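Just the one chain here, the form predicted alone, laid out as structure tokens.
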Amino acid sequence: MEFTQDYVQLAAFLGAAIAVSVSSIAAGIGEGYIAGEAVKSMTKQPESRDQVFRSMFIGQAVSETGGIFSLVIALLLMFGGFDVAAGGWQKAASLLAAGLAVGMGAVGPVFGAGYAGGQACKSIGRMPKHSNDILGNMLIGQALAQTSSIFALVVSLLLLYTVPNQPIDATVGDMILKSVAILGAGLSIGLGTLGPGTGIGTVAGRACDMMGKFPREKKEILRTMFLGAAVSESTAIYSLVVSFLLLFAF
């Protein structure tokens, strides 16, 4: 079967709608999360209003910051001029896995950094007092979370950008065997960043709970919550090391 350019914009078309799509279902979750809870504290506690949503709209922006990726990379892949057929089936195959990386690996980021934001806004409605210790916790948490996020979008830019052409002398076997490496690498960053994303966010959702509930406790609280989030986040960097190798060592 020839290898044509239509092959190359299917790949570069479907990896696009993963993108997006997937990455947007877990940002409207997050994102709808936080104003659910930010609902419930105005309503429980009504002068803390104009706290509560503060809190509310910078949580839901920085959460959205896994689909905002998601999106340039889409962009890419539909407008970035990679429909060219000498790049073979490999090519192909890293222009799928880049969608399946950014919009897989927004998914538990996202999730996370939305808890932290849902918990914050209901701490702050019972303590809005220590709104700023609040919010401030709750940027930390929800950066470390967005982390994952980062890890994904390297490895997308890498496949596309950094994945050669296909040899004209390659082998079927050399064919498939590398363009399993690549999307392998997709999916080891997409599907690795799903716990570290998620746990890293719990972590910082139930430190601003508790700040709310326990201010005086802030610097062992903080301290608690980087010492869990740095363990949550190891595996995360398994799996870039991991979708390293299958890049460049295969």
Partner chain sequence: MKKGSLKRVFLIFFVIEIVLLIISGGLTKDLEIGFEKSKFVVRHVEKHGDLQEKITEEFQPDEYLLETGERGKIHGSERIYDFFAKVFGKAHAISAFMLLRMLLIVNFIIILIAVLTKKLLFDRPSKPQVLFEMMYSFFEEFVQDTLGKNFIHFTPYIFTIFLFIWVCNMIGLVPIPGFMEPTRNLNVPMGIGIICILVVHATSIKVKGIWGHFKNYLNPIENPLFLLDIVGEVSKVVSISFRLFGNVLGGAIIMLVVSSLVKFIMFPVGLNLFFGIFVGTIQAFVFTMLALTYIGVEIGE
Contents of the next structure:
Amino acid sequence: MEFTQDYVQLAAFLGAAIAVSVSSIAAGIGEGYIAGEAVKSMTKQPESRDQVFRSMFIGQAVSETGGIFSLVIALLLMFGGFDVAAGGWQKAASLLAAGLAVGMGAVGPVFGAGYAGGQACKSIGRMPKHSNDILGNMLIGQALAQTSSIFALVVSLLLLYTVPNQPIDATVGDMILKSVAILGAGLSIGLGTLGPGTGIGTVAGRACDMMGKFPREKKEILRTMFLGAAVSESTAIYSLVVSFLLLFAF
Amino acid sequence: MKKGSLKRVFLIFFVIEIVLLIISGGLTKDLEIGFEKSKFVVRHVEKHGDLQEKITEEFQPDEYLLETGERGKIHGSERIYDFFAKVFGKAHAISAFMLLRMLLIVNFIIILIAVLTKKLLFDRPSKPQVLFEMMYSFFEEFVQDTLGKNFIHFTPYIFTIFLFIWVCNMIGLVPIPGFMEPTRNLNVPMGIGIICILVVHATSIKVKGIWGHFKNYLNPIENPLFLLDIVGEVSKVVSISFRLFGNVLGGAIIMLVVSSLVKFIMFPVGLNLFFGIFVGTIQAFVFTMLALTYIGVEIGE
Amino acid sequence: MAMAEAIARAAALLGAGICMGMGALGPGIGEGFVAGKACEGIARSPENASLITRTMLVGQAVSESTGIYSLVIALLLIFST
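Right, the form predicted alone is done, so what does the form predicted in complex with the partner chain look like?
Expanding to the full complex; the earlier chain stays at the top.
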């Protein structure tokens, strides 16, 4: 049916647009923060220019990860060759939810990673001697913050590839139930990574800042950062569990 | 390493394996994602016991297909498969079989490590001995910082958990078809998580006594939200195991999708470096630290 | 399945997703804030490290309780309708 084809394609394009646009807002703000802090600390301490520039570059590259995930999903949505003819409302909901999940799920982690990178640039400018320690700490913190965006990517890929086509003999009630459950799965992980991503970024940023001020306690700081970040992530994991349930229990 | 620790390490392994085997037959639903015969496979084992393949036609696997109840080709012994099919049902047989195979390989590697570091020399240590003594003393320091000097005997337990999860995460890097991380199967992290929480409670009972431990959970006057504490204990298992599972699964899916996008021409080295080595090590460490800190919070007064 | 029942169940499922998603927002940021402050405290006075770590974990457990409420509500919405 041509009408069916149209709305599945529409959902795919809409999902791609949401994914890229929402995540690029966050990526712009986060990376802009890193660049701003880097410029500030270069102005204050021009002699540590090289280290600050290097850490800015690396920090921005890692913060970009969430945006790249969204780009991959958007490309898959646009050129993935899904079965638009026989997909039905279920497929349309899953494609839209995939875009929503990865797009909104990238916002928090990218903000967080941006904050961590900015603080790292600030403290490297202050203490260029310890730039390697701070850089390593920043990388680990940003990777921890990005794990929640990896969760969003996982759910989004599962939405793309494991949701079957709508059965031909499905009633209207079944159709509504299944499509709405799929949308709920996408919304759950998409909104759920916002808080933990930002929170882990805060932890990593404070840790980088303190490592610049008290470089002797770097082991203790690293350990506390690990623990705090791991515990902050648990709500993102609850969201992952709920969206797995919504995906596979119905 | 102390003299008695090796025996203790083997004992802990034995317990972990038994719990894993029991659990892997017990969960009703499995989601398996693998890279078999250079094809991207997503298996979703349904409740009623049929193995269903739900994937776009490009990645259709031709083996291990159970649509008609017939079994496909399986490398290795068929008698073990039959045993699993009898015990767990046909749908679980393949996943349990592959999981067991991978766990045996992990076990073999760890026993190899134990054999390599068996001959302890004081004046002229071998290279593996230096490496693993460094790792051991690293963890001993953490245990001492968190639990105090009296609980230093927890180090073999903590180090075993780390080594097991770490080898499990690293084994996915080996480019042999059919090799997958056992931690990608939810049963494995769930089993280790259950063991960790049981150890926490057992230690707490040992330190505080039975009433001292259950006071928190069974006293509605002092603690009106005691039901939520029980939910919190269950959610500890969920969060500690799903964190590991989600990260490993995520890395695996991303690598598979990227390598399928480039048509398996180029092995994604950078992604393997990040998701395989970096994330695998960090998540193994986080799991271990959480298992340690839960004990520390429970007994620390 | 009757139409009205299907719509009610569908609304419950969507509600479960939004409940867990929104409910994870506050605890995530709050726990991150706690852990960040704990990092500062440990850097300033490393001799109190174990005390600070324990306080951090207890504080995070308390602030996570709202996240657990959301999880409970979401599970109720999924399984009881």
